[in-house]
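Just the one chain here, laid out as structure tokens, in the form predicted alone.
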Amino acid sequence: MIRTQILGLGSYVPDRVVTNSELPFLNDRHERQETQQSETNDEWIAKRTGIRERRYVPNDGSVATSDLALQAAKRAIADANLEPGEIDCIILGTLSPDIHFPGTAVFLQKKLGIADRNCACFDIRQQCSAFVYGLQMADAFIKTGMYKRVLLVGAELHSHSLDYSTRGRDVMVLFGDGAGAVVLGPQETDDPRAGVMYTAAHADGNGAMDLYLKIFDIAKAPYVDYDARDREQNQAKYPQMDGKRVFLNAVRGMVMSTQAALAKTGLSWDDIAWFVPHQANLRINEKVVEVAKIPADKVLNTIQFYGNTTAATVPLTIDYWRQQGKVKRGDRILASVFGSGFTWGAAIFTF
């Protein structure tokens, strides 16, 4: 029986640490100013989100999302004891692509030096749910023999597209830059619990406009019909969120998908080493843990110091705690995610 196994894991975050205390003093280029630019503070942010700091790239145009993806990908490939040329498929999840098109996966392919390999490149736009969606795709590709070495990457560069004013603070305080990656491949085994054991992905388009970034509207002509520098007009270029609806639906979706994962596999928390929730808001994760009755000592979070890195959060969190000596090879992980769309899902896999 062919099962999908994780061959390698890697992550990357930029060097710059932006604390909650610094955040209110940043302008739209995330440059620190003498005077406060938004009405927020460390206590306000920490109480609502659990976040203390996040990472930002430089604002000089030197770093793109594909550059973050590249660093995480190279580490995952090295961890798998492979060379980039052995990758025959790339799946890249992001809501912050390098440019509108082509997709960011082809830029990553080129930067890995394997453009001449003609490996397949997929961009997926499931935002915070992208890792589970991508894992389901990779698992299907490998089990059917379509691809042998799949590089799955989540990468986000949020810092350039946030509204650093009081108007945008509910969203602005949440997000950071970073990337996480895994390399997946086949293994021959009769163990039904080996490797990627379970994936489930769901969506409900009724919540599409509760968390979104418009930037342009293709139904209109011209499709960008505002002055991007005019604060009376430019709200469309920033993320918008109905925080209460997102919170409630995130808790519901993650609890349901977590409980379904255990029920459908016949596993209990005794069989799971770690629960890795999407890192959107520590308060969401705490509520999920409470409602789903998840053992607190099995929960891994990184949002306190990385913020929400959207498509990157699950592999980034696993790799962080591996580096701390907590997560080890052979550990079985249950990951649960929720993102705009609304999209959500869960996966159980052995690292």
The other form holds:
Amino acid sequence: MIRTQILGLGSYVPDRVVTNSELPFLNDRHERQETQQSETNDEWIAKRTGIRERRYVPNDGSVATSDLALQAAKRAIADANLEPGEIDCIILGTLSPDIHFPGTAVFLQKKLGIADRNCACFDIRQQCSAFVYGLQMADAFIKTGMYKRVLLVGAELHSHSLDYSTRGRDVMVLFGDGAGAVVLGPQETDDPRAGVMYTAAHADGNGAMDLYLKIFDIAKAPYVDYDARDREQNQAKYPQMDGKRVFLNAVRGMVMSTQAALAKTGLSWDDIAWFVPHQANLRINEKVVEVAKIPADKVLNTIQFYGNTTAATVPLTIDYWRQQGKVKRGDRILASVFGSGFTWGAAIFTF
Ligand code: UT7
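Could you give the coordinates for the form predicted in complex with ligand UT7, as opposed to the form predicted alone above?
All chains and molecules follow, beginning with the one already shown.
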């Protein structure tokens, strides 16, 4: 039978490290100021979120989401011992697209130098759940023979859409820039546990306005009716979140999808090498680990130094820990995600 295999993995984060101590001094262009710009501090952020630092792109307009995606994609393609021209499908998850349309996947395709190749390009809009949603799509495409080499990328540029004033501090402290990518392809095998073994994707639109970013309102004409430079009227350009509702639903969604993944596959934690949860808040992950009774030594996190990179968190975390020598080829991973929408899900796959 045909199973989907992860052929390569890559990730990328920009060089600039922004610590919790520096964050309160940044203005809306994330430039460091002499005086404090927002009322937040290292102690609060570390205690409530586990985050100590995050990465930001330069603010000179030189880097877009597709550039972050490109770096991660190149590394994943090289890791798979392939050339970009061998990719016949790109699935790109992001909530920070380069522009409104077309989708960012076509910009990535062009930057990969394969714009003239027969390569399908999908953008998917599942925020922090994009990796599991995209993996499910890629798995279906590969098993049906629709595509043979699928590049799945999660890439986010958050630092340009955060409110660096006290008003935006609950959201602003959480997010960072980064990208992660995998290349997937078919494998002929009799092993029912090989490759991508399980994916499940869920959504509950009742939570749509618990974490959202409007920017524009297409029902209205004009669909942008605020002065983006005016602090009093430009809230539509920043993410809005009911943190407590997101927190509770995240714990519930990730616990339920993790438990379902094991129940439906008949696997136990003895069969799983690593648990890779979405990286939104270390306290969410600690609660999930406690409630779902996950062995603590199997849990991989990167939120402490990358913050929440939404669509990128799962491949970025796996790649980080591979570089540290923990994750090895052939390890079986259970990933569980939750994000805006609400959307959530889980996947079990060997790396
Ligand atoms: O991928 C999904 C994306 N998002 C998430 O998963 C986020 C889920 N939610 C969370 O992570 C947490 O709800 C937060 C980290 C956002 C907030 O933590 P919390 O423990 O729920 O704090 P809170 O909202 O109850 O706020 C407690 C206090 C409030 O002050 P008062 O009313 O007690 O005086 C807030 O105004 O902390 C204040 N506060 C802050 N103080 C310093 C909120 N944000 C900050 C901040 N720095 N950044």
